[in-house]
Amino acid sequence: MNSQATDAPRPTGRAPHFDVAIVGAGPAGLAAAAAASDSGARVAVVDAAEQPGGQYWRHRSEAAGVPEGGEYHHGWKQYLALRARFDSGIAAGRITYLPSTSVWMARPVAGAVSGAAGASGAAGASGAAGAGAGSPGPLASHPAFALELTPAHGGGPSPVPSIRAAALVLATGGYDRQLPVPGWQLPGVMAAGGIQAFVKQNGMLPGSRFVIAGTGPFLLPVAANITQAGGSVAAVLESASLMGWLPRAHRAAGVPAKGIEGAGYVAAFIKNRIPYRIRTVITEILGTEHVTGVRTARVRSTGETIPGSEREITGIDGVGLGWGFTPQLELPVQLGVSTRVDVDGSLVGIVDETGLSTVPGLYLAGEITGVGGAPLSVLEGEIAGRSAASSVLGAQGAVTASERRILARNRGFAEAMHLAHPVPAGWADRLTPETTVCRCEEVSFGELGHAHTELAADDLRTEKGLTRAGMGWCQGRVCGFAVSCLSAGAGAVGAEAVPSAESAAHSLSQSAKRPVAQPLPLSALRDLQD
């Protein structure tokens, strides 16, 4: 926590009330906000970034007036259309946008959604919320959720420290899932998504020559963006064989836009002469003060390296690693949402076809219901935003037959993608006792192994208590998945690549359960209203 003192006056008066609050302004959050606003609801959108778009549509600073042509993006026209609806809602006073703001705690408060359903009119915002403020309506005395806010960066209080809403849509997205490898703590090693975000926001590169490694289609746009920005890619290393697509080709055919997108990457790889090596992994990242190269090897389906396949790639100054994504579940878990382990090993929230979670009045959209890409997130956001508004205003928000078909196709594609690009077996056998697993607290694979074998640490929470893994700045967001696997004895050749669904659900839910979801000034605790 940041204990920085502040001379700012303590906020007084009631927290602003809204019909629908939305957390996140990425593909799902933008779509949810637009849909809820179009339905006539008064909406609050809370987002940690300085401008809408999320990680997927992160772009250069609008405040600096830098022209953005969308050259690093897919679906840029869709973003512009959503942004137009979003901006229209702000101009009309239906959307209150709170950028550079994080939700550090979400909780149910007095009142129930069932009491709000069927009521007419919108609860107006009050206080310092800006656009959308007005006299509290009939729902304002019966809010269902309280969101406590803090600045996303720096100290001091949030201009609007707390809001209330009758319905809540969480669209918090996810972050890159990582597996440790010897040398990955060296400067120059980044998450694959981090490299892409750097390029999209700055129009430049955090290096000049890269190796991109991991699994999944996401590695392709990262490499393509690097060449677009003037860099070069020595190799893209995919741990899967791609044969896993063969029995699932019909699911890929159901989403032809993905095939067109993939063909574009093939053309980019040929044009820029980017080697794409399947069933190949990094076994060690080389360098002393900065990454200078990598050692690689081909692997069998069992995870064993193939003797004689080892090689070195040198002359690089950047490595991007990506093993899929981890949904950001702190807020859903705070609110008591039931979870399950998805086919890719991620913990996700359980929802119905409208996005309604197991908590009344709480909707989830995007990656936190299952990692499936931006088009699926946008559709889920549209449905969840519309449904949330309808639940408050008493209108109909049914899912159409067309939406059901598109949802099914995209979810089928996502499942096929996860099964074709699994976390590979044998990744833990390539670690040494000195390999750093938790980079924040500098906890090694050897220390984790000792806690597992000698002290019976068989879940993430126990490993955290015995070794400090996951206690640092990222709070396990980077190392949590790997520590969960290692504590369950997974990852070695001859063992499962990831824990069983039951073990993973127990371990990962412990990691996601945080009473304080984001760093905050101590003054925020002092100013809690109830």
Given for the second form:
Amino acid sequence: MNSQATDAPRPTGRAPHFDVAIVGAGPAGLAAAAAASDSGARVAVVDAAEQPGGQYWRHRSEAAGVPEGGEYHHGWKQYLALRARFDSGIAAGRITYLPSTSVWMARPVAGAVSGAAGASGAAGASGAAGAGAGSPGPLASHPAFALELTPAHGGGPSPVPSIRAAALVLATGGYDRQLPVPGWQLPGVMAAGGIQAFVKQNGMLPGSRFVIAGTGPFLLPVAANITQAGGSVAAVLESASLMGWLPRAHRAAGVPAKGIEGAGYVAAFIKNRIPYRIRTVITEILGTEHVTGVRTARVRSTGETIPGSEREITGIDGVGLGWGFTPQLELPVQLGVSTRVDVDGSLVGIVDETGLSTVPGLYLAGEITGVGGAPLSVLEGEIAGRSAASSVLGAQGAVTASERRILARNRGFAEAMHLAHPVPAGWADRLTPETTVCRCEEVSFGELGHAHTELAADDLRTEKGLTRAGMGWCQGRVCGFAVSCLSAGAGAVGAEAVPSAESAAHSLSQSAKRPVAQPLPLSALRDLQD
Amino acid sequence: MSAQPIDPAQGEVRATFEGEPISCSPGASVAAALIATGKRGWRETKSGATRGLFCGIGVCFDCLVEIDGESGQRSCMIPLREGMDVRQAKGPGGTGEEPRGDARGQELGNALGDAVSDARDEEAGE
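I've shown you the form predicted on its own. Could you give me the structure of the form predicted together with its partner chain?
Shown next: the complete complex, the earlier chain at its head.
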């Protein structure tokens, strides 16, 4: 694979140069790669996993020859179709695939503002010095972006330490958004998506009997996957009332596939006798060495727990938690894209209908433009990949009326989903002073509260400086949302569940600003060119 | 939605954790091997608490282990390979007795990253 990258480097520099670089090989990244390759562009695809699929289509090891029938997956046929296009792009030498590789830094390089990219009408140059790129050549040979690479795991340097591309598509996806709960640091407590990923990758379960809690339709396939893999689910606890769907039912009806998928879960829940409780939350996770049970309570829409509704579920060895998703925005923020806070409280990148961000030549696709699920991500990837290739090759890459219609329907559905499954009010009132909020640095709710009330820490950055929250290994990826809410005084009964969009945007963009996007060996810094 | 039993191991990959045997089916992760061996937690935090898998996809770093002498490895991300020497991660960065002695320290990387970022901002301002 790597030989492809070094066989025919463009004469513009030491690092191999491509028309389009794509980061991520999940639904959006795979579709972008297939579309850009089909458009005739020379494409590089960088992905941290060992094989394509992302989290949604994470599957058994191809390298180990383990057969995968797609039993745990939705849209598996769509994956196989995308994968066939991807593989034929590799076979034709148009796609250079760099698996097990992380991008630790993305930056604009000289020559960024030129030709089609500059003429695209996007506001705000990326800050790159435009002049001095040497002799002008064909547009395709203008590198606009540099991606610094490191192996996703293990030691040593990356076989290809750096690549350049004229256009860049970021499809970095997201991960489960978390809120702290007393006891959530106990082994056996996992992100809901982590349980699903574990099953898909390993064909086994990380426990035997689970409680799944949080909000959103995503909790359903997680529970279904657990029973499919031979485990049991003691309960699925949904904090929302689901009444939020009623005024928006027409938007759900606009995406019939979602209804069919939902009906499948209802059937699976009935068959496996999985209790699905609405307006219910975990108030405490129990156990000493590992999780053994949970305390639950019903909540009012205003956030208070309902007296007398408390219960205990014991005899479990796994808990899955998820409150929607956190888009992975390090690279877009590094490159200076304009961001906004979406209706679900997530910081996302602003794009036009072709996926073009506010940085010329930089396209975003999938969850980082707004969490909306795999089918929407595939479509966005297809459009962004095609548009990126067109911008470099000087061809037309218009969005069709049909694509526009499907985009609108899926975005409408996503918005209805977010509004029907909000982060619940009152979550902070269920924390104790000892509750761990930042898992890496083991910063407690009490310490954060002290910094907030006594030392006037009212944003994430100040909390970070005073308490070390978000300064550990994960760099605030897990606690960032919660700390951002808490520092803005949100999350308590009677307060907003999440901060106002304006203060959230400020606080979250500080959190997403990570100069080093992934852990890296120091040798990577030593070898940095330019 | 038919029940899908755990598929029969096609052979077995054998390695060790703290010298004790662990194993799993080919292609499964180091974390899967630890869980298959009955472990739920395997990293010790600076407060002495035990941690295991949390995010399961390489984001949270709760499941760190040392593999063949290389510290700070995410066990959820790495397939178990025959003969791997897996060790428990202890201390602040999960990097054993010498938390700052390893080149992959994220904090050290961050400090340098800030410097790189500052230099880049200056370049951009030219």
